[in-house]
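Only one chain is shown below, in structure tokens, and it's the form predicted on its own.
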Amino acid sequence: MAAVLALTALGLSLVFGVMRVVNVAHGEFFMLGAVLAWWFANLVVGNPALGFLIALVGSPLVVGALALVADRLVLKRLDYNPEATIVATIGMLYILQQLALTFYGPDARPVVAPISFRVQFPWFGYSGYKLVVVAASAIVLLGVWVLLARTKIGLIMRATQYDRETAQAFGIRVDRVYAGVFALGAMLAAVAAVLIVPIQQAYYLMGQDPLLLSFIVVIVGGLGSLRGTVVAAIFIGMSDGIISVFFSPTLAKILATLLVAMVLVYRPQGLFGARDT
């Protein structure tokens, strides 16, 4: 749950980091992810593995391509204004959860995992499945670390989130770098949402308890920062799914949403951001 909770967030990090976007629709995103991974496993009968391989490449390029189509045709055309793109994506968010209950429908469908074995450790048993999404989580969040801080489109990136007018005077195209950053953002999510349907199921109403802890997670790791968002994720994630066990899951959202408090109070660039000068 820490695994995929940190790519889930490190999209909504790179986009508000970014674009300085607040995409409400980002859970919808991820819940699309889920959706396509559902039908893409369905096409290949009687091999889970490939079926599976199929959706972990097919949704995310779905997923991005539709994010991509949306911030040409809204985020754009509203100049990336922080006001109005909040309310431009919560309608995002009621279109693309209709148009999931309309062709989807209303029923939770499970994906099939592509192993099954168990690790059999000295005190218990785990599934090896879950270890895999963690694998593969840490490798995807490799990549991107990769992509930001080691490659000349990653150097773009960072250019244009600091000073928007200095990079467009270098020639930048700015609204590409946006629509970019936007459609990885949403591909990240679906990542994470094909990762980890295996273990939950695929429902049209998913991506809301997602979007809520990476808003936590963004905002208590820093804005922008890498390694605050895979350390706020393995905190949130884990004590989430802690006390939901032990306790109650409106517990565990009740005491995030109080570390959200405290952590605006007395540290409002979170943990791992910079402050600003």
The other form holds:
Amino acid sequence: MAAVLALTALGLSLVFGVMRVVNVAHGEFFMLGAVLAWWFANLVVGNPALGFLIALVGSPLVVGALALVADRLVLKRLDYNPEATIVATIGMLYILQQLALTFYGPDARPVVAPISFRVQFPWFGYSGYKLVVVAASAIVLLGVWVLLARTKIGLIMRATQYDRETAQAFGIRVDRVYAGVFALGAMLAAVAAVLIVPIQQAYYLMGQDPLLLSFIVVIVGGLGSLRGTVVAAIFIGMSDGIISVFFSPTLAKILATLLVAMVLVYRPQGLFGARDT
Amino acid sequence: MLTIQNIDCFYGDVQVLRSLSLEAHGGEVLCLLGRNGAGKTTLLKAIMGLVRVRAGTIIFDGQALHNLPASEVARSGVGYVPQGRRLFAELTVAENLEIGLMTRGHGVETRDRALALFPALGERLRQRAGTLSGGEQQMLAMARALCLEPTVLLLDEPMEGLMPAMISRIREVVVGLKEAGVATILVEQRVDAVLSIADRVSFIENGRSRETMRVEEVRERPDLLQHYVGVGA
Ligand SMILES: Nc1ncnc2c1ncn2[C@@H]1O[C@H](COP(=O)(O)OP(=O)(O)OP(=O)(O)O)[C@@H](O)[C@H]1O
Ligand SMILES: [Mg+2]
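Now show the form predicted in complex with the partner chain, given that the preceding structure was the form predicted on its own.
All chains and molecules follow, beginning with the one already shown.
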């Protein structure tokens, strides 16, 4: 789904844009968000809407906290070195996957509870819940945009992105900004996962597809460019969906990969890479 | 006010500052003169906490700066105008100033005071810093540093590439700060500008501080200028 993909990709793009860290474990934060959503939703019996709301708040918080820990214990110690962090996040990917396998198990579990949250528009062939997802994603995207463009925190994040050293020389605690951005990126993936979980099932390997698609979106949209990421996410999410339905998912992936290759060859800065936020 | 004692700094294994010592006082302009690569920028970065000080001490108003990260040095009141300006080019003039204001929590009065010194900036608040002219960028770099109301001001070649009218503008501003009690450390290549603005001059050679003397004495020692910067006064 394009809207959910936009959220996930935005998280990846934000982390890369500000920190220059390619977070290979981003898809696992997504997976964890979904698995935790299942867990949170099942805490409350009998009230699926409440369970879903708890998941929507709780799951991103837990994932964000975990990202903070990962930042402190791993990324910070590597001094955010671009190459070393790639290797480290690959490690995180497998650790998170194995943890999910151990504690959650190999089954894909339908998240029963939140599904009943679905609002059915009988006059509309489209599932009501999907509209809710689109609206919720749009609100979160807008919120992130307002945060970046209109608030002091956003200004600090952008200053850090453009010139880490000078930002420090003006009192900006860059390590805190990095920790916050990494957590925020992970939380965006988790929110996306909670939103998707009533449509897809929570599964310990479900992080792979969104990771690949997010990378495609981020490269096509221009690394670190917020506007580009959103536009590319909607474009790629929709065409992926349409091609998957009418032809085959494999063809969709092949075409997307081709698109990436073409963008990398002809416009390495991405379709929107020249612009910022 | 700011006392630097026997500091050593390295880039990797290469030693750039060797047991360098200096003192800067409030209400005074200390100029650093030395050849390209002597280590002047590195010294300012070391004070700022941007380059690690491996040995020696930097004490500012009784507080040790040499172990602090740059963000805390800035918050303690050290303003920095880096070589080459280092503006946030993608941000607007207003946003660049805002970063300076946030450093120590100052408000619009501080900003207005800084803008009063450089009125040309006031007309361009919404313009992106990267699109300013070279002179305007230099003004913005100064104004941004002034937005934290510094007690120590580090200026790294603030007059680079400016026309004479702008240079005298910067000189006026520095003199004004001096009268307000700020300690200014100025790195500058132009000997004439240094002689007209400095109270004391320190010669840096090969990462070491050599002679430090009052500017009047420097005027009488063209041989020193010849030796340390390769020009006659
Ligand atoms: N990031 C760095 N990595 C490695 N070496 C560096 C680095 N920055 C500076 N140096 C070296 O340290 C020495 C001192 O450099 P520095 O920039 O402090 O000189 P400077 O006195 O400011 O010169 P200039 O007058 O040209 O600005 C030079 O030999 C330079 O090559
Ligand atoms: Mg220099």
